[in-house]
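A single chain comes next, written as C-alpha cells; it is the form predicted alone.
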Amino acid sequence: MINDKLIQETISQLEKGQVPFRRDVKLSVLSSFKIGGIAPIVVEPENDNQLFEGLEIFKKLDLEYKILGGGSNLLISDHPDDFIVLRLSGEYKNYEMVSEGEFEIGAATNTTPTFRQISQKGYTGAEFLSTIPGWTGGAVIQNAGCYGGELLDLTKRVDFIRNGNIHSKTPSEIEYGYRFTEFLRDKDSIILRLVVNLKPGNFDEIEASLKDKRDRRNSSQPENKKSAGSIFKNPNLKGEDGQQIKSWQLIDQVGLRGEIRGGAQISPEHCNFIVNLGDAKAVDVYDLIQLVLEKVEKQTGIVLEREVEDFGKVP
C-alpha cells in the first residue's frame, strides 16, 4: 500500500509539473467488468509532454505505475492501492484522416465508435473493429479482431513509449499473431498512437457489414451484462470433424455453464463470458477461472490461455 506521505508527495509533483490527475478513483467505474477498487491516484496525462513529466515523477519517487484503458477485457483488483494507474486523456482521445485512406488514432479513443465513425466515412476494412469495446491502445496491444480481421492487419504505423524516449514501428517490426503483440508479453511500452490504412469502399455495402458484425455479436453475447468479453483464448486445436475447438465448447462440456462463485457467474448464454451479477468482487471471477482451467486441463487434457489480464493482485 502506498503510504500517506508518498500519496502527497507524488500530489505535490504532479501539482508542480501541471500534470492531470484525481484522488480517490473508484475504478470499478472504469472497468466493464464494473469490479474494481479506488485507486489512491489516477494520473491523466493529456499529450506527450504531461506524459513525460509524470513519468519522470514516477521514476524520481520509486513509484510502481499500471496503464489503465477502456478497462473491457481486465480483472482489476479489489485493492489498487499499491500502484499509481496512469490513464491517457486529452489529444489521445482525438483521431484524424491525414492523407486519402490514413487516420491517425489516439491510444485513449473509444474503440467501437471511432471504427464505425471511420467506417462511415466511406473506408472499409476496419468494420469488425466498431463491435471491439474498450480503447485503441488496448487493441493495439492484444492484436484485437474478430470475423477474420486483425487490427494489426490494417495499421501502418504504432508510436509508443519505451524506456523513456517515443519509438514508432511497422508492423512487420513487431512481434504479434492471434490475440498478441510483443506489447502484450512484454509490458514495457506505452501506446501513444497508430496510423491505420483503409481503402475506400461502397457505402451501402459499408452499411451492411456494420450492420451484420453488429448483428452477429449481439447474437453471440450475453445481452446487456457487465463482463470483460470472452476469458480464454481459443486453442489452436481441431476435434475429430475438423472444426477449431472452442473455449466455451470445452467449458460447456465439463458442466460449468451457469456456475456461480460469490457475485460472479459463467454465463449461461456463452460460457467463454463471466458475468457480474451486480456484488462481484475480483476474487469471485478469479476463482471461477480458476476453476475452468482446472477442471478443463483434468478432462480434457487441454491448457485453456487467458484472454483478460489481472490489474493488479487479485486473488
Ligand SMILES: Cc1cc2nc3c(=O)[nH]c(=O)nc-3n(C[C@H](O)[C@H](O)[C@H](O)COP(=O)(O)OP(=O)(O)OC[C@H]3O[C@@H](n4cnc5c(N)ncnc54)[C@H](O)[C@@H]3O)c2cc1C
Given for the second form:
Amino acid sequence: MINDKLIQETISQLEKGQVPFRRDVKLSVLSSFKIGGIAPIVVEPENDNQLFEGLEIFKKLDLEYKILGGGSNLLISDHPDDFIVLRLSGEYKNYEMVSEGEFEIGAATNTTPTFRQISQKGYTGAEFLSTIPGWTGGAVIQNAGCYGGELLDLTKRVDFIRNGNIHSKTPSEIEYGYRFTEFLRDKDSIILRLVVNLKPGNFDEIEASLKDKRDRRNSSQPENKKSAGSIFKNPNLKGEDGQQIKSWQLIDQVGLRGEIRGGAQISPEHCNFIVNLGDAKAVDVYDLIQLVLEKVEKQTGIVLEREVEDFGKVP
Ligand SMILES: Cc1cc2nc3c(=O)[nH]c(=O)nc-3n(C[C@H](O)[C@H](O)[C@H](O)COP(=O)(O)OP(=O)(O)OC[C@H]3O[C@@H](n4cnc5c(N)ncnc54)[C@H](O)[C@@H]3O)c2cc1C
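Right, the form predicted alone is done; let's see the coordinates for the form predicted in complex with this ligand.
First the chain shown before, then all remaining chains and molecules of the complex.
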C-alpha cells in the first residue's frame, strides 16, 4: 500500500503541474469484468508533454505505476492500492487519416468503434477489429486478433515511450506473435499511437464483412455478460483429428463448464470465458483459474497459458 504521506506528496506534486488526475477511483467501473477495488490516484495525461510530466513525478517519488487501457483483458485486484494508475486520455482518444489508407490512431481510442468507422470509410482489412473490446494501445500490447486477422499485420508503425524517450518501430522491428509482443513481455513501454495501412475496398463487401464478424461474435460468446474475454490462450497443439486443440474444449472435457466460485462462473455458453455473476471478487475468478489450470494439467497433461493478466496483487 502507498502510505498517506506518499499519496499527499504525489498529489502536491501533481497539483503544481498540468497533468490531470483523480483521487479514489473505483476501478471496477473501468473494467469489462466490473471487478476491482479503489485506486488511490489515477493520472490521466492528455498529451505527450503531460505524460512526460507525470512520468517525471513518478520517477522523483520512486512510485510504481501500471497502465490501464480499456480494462478488457485484466483481472483487477480487489485492493489496487500499492501503485499509481496511468490512463491515457485527451489527444490519445483521436484518430485521423494521414494519407490514402493510412490512419494514425491514438492509444486511448476505443478499438471497436474506431475500426468500424475506418472500415465504413471504404478501407478494408481491419473489419475483424470492429469486434474486439478495449482500447487500441491495449490491442497493440497483446497483438489482438480474431477470425484470422491480427493487428500487427496491418500496422505500419508503433510510437511508444521507453527509457524516457519516444521511439517508433515498424512491425519488422517488433517481436510479436499470437497474442504476444515484446511490449507485453517486457512491460517497459507506453504505447502512444500507431499507424495502420489499409487498402481501399468495396463498400458493400466491407459492410457484409462487418456484419459477418459481428454475427460470428454474437453466436459464439456469452452476450452482455461481464467478462474479460478468453481467459486462456489456445495451446499450440493439434488433436488426433489434425485440428487445433481449443482451450474451451479442454475445460469442457475436464467437467468445469458452469463451475461457480463465489460470484464468478465458468461460462456455460463458452467455457474459456469466466463471467461475473454480479458481485464477484478478483479472488473468485482467481480460484476458478487455478482450478482450471490444475484439472486440465492433471487430466490431459496440457499446461494452459493465461491470456488475461492480473492488475495488482490477486489474491
Ligand atoms: C468479450 C471480450 C471479447 C474479447 N475478444 C478478444 C478477441 O477476439 N481477440 C483478442 O485479441 N482479444 C479479445 N479480448 C481481450 C481484449 O479485448 C484485448 O486484449 C484488448 O485489446 C485489450 O485492450 P485494453 O485496452 O482493454 O487493455 P487493458 O485490459 O486495459 O490492458 C491490457 C494490458 O495492456 C497494457 N496496456 C494497455 N494500454 C497500454 C498502453 N497504451 N501502453 C502500454 N501498455 C498498455 C496494460 O498495462 C495491460 O498489461 C476480448 C475481451 C472481451 C471482454
